[in-house]
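Coming up is one lone chain in structure tokens, specifically the form predicted on its own.
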Amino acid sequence: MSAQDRVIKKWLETNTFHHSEFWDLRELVRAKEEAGLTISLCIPTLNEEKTIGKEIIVFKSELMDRYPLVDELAVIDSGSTDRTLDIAKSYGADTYLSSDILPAQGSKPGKGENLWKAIHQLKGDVICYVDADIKNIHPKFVSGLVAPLLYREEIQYVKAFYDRPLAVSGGIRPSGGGRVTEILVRPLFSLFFPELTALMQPLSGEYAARREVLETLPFPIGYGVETSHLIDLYQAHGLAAFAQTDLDKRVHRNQSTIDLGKMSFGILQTFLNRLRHYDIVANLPEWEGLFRQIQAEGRTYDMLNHRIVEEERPPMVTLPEYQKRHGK
């Protein structure tokens, strides 16, 4: 067994958890108070009226009203054209338009933009991000992620992993999911950052981290935000800074292969940018950010060009507005 494999094996034994270990929410509240931490929950949204209401109801009733584990529950929206914001507000969430936060910095499209601006807007010492399209929502999507941060000071960033059944006609097929991870990200990690292969689902949209970490990280505004976080934090603190929690199952809508291609193209750009930044690979060429796909209909073949440029926001702590608001 190689030295890297030994590191991975030990980490899997000590830093991989199951949500059932943290079933006692009253005990988690005690641990939070003892640690002197506050927790903000951020749900980034774009047209999620079908699922956002249930998420707010579950999180607010169980993790704020019944057990005060979460101190702040906020929706950061990219400009929904449906009733997402109205529904979220009616059930008690704080609601913000991403474009209204840090107006001097302008507004850019992308989920990463919402996550970045949440650091400025929210107050918690720990920020937990949960996607808005989860159909089997449960308090464990928050409690299972924040718990390792409450009990172990050396842990900085906790990722979720789970089975991701594909919704198909006739019911749920209990397999599949994580396609971009297994086809793109895991092979790249295996080549360049082998220890990061210990993370079961590096692209999961559910994770919790300490503010003092998030504020120091640059944020790609699009698909590459999770990948960049992992590489940057790993380069600074090593695998020991991470933990992961098994949440059993996550049911949500699945993207088409065409959309997964766009996602992969954005992630690949972010990955190559990190190789360049850390001088891991020399003489990488510049790229134009044009993703080309071919669509066939009968004997007609059309080229579909998508311009996808993984622009990055700077570390939040470098902004004067943030320094003023949070006393940095």
The other form holds:
Amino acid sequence: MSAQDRVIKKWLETNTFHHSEFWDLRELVRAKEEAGLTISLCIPTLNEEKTIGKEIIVFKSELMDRYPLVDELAVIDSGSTDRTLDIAKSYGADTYLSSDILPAQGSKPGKGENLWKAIHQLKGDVICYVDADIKNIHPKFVSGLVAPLLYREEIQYVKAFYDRPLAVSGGIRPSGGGRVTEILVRPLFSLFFPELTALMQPLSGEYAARREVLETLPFPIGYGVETSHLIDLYQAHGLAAFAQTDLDKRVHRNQSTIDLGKMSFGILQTFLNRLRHYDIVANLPEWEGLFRQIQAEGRTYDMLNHRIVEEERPPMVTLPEYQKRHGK
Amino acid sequence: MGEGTTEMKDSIARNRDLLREMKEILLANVVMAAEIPSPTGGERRLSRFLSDRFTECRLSDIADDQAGNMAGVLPGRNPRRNLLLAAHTDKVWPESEDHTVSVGVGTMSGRGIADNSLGVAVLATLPLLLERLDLQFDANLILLGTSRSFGRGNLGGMRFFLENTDREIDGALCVEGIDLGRLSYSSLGMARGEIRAEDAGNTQSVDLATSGVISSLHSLIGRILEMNRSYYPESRILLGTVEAVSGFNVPPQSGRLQFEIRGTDAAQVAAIEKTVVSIAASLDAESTEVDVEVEMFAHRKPGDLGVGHPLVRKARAVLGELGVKPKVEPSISELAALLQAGIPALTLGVTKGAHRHTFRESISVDPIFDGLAQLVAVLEFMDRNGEAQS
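Same protein, the form predicted in complex with the partner chain this time rather than the form predicted on its own?
What follows is the entire complex, opening with the chain shown before.
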């Protein structure tokens, strides 16, 4: 076993949790109060009227009204054209349009933009991000992620993972990381950041982190935001800053292969940008961010070009508006 | 508290506003209760959910029983009397169906959300609701999630509870998710059964060769419809399931017909049952090609609290204050077992809803608080006016 393998193995033993370890919400509230921390929950949205209401109801009831684990529950929206914001508001969430936050910084499309602006808008010492498209919502999606931060000071960033390995014919499937993880991100991490392969689902949209870490991270506003976080945080603090929690099962809508192609293209751009930033590879060419797909219909072949540019927001702590609002 | 007084009006309005403050807690319980599959006989997980909620609310005597019921007691100040609030925990949906709930502005939908996830959620939330209203009853309030209500379950949970509890029940309310305004204080006589037809392996007739047991079921249905024309509306035979399946071109060799006889006159229900059984028996005897048998698996006797009973009058008055027109309908559910046991009882609905027992089943959120205020007002009356009810 290599030294790297030993690091990964040890980390898996000490920093991988199961949500059931944190079932006692009363105890979590006690730990939060003892640690003197406040927690903000952010749900980034864009046309999520089918699932947002249920998420708000469950989180507000279980994690605010019954057990005050979460101090702030906010929906940050990219400009939904459906009833997402009406529904969220009607069940007691604070709702914000991303474009109304830090107006001087302008508005960019993409989920990463909402996550970045949440750092400015929300007040908590810990921010927990949960996607809005979860059908089987449960308080564990938050409690399981914030708990390691309440109990272990050295942990800065906790990722969710789902769908534990299944027994399959011919052995055990290595992990259930999702298609883009398994065919793009895991191979890239294996080559360049092997220790990060310990994260079962590096792309999961559910994670919790300390403000002092989030405010120092640059934020790609598109598909690459999670990948970028992992690399930057790893470079700064090493694997020990991470933890991951098994949340069992997540039911959500599936994306088409074409959409996964676009996602992979965005992530790859972010990944290469980080390699360039850390001088890990030399002489990478500039690229125009054009993702090319070919569509065949009979003997007619069409090119479908998608411009996917991974713009990046600077670390929040560098913004004067943020420094003023948060007393930095 | 009197009937139709200004005091009552003010109290209902005040309670409704306070209860509305508990919206998310109640609705979260609706979501969780609805997303737990709970087919008849498989209510264990939903009962466990109730038990967890009862524990969090520090109820006493939290216990399940052999039948799969889950009970918890909110102790009264002067606990000589016991009131029962019951909701059945089983749903008509099998475990394999998608139980996901959707929440919109003012509506929630999903399989079983009205029948009876909302009722179960009311049980789970009631201790907190009463705390919010700063209400403590003199009587003990037993909260009971009953198992095996539907179909072959034959009210097994409620019957078991009534037969085995060591507490004398002085009055009871059964909670159903829909519809607000429902007021059941009587139960119908009922007999529920299944007729099964099997190919006896001796096919000779054209009918059997071309349609299998469908021809026998068809003949049975014809006879039953004919009977309905004689007995309706006092009694009726409801046909709920006819099943004989084998694709497009192979006559099915077995089939079944599920039916329920309902009526206000026990003797007539019994007579109809006897006739149905004899029709099936004669079909069986007349044919060497098809075996026909009947299984009866549930019976109810009719019961009636009476329109003039104080509890009924109170419930009407409360609905009147809420501006809701009472919809009086006899019941064949848990109420039947309670009335049969001589316990003054009502079934009340909590909110408006639609598409019951379909995948589009839905409830309206806003009227829930009228429904809850109604339950509280009737419970308060039962608590304060025990003697008047007996």
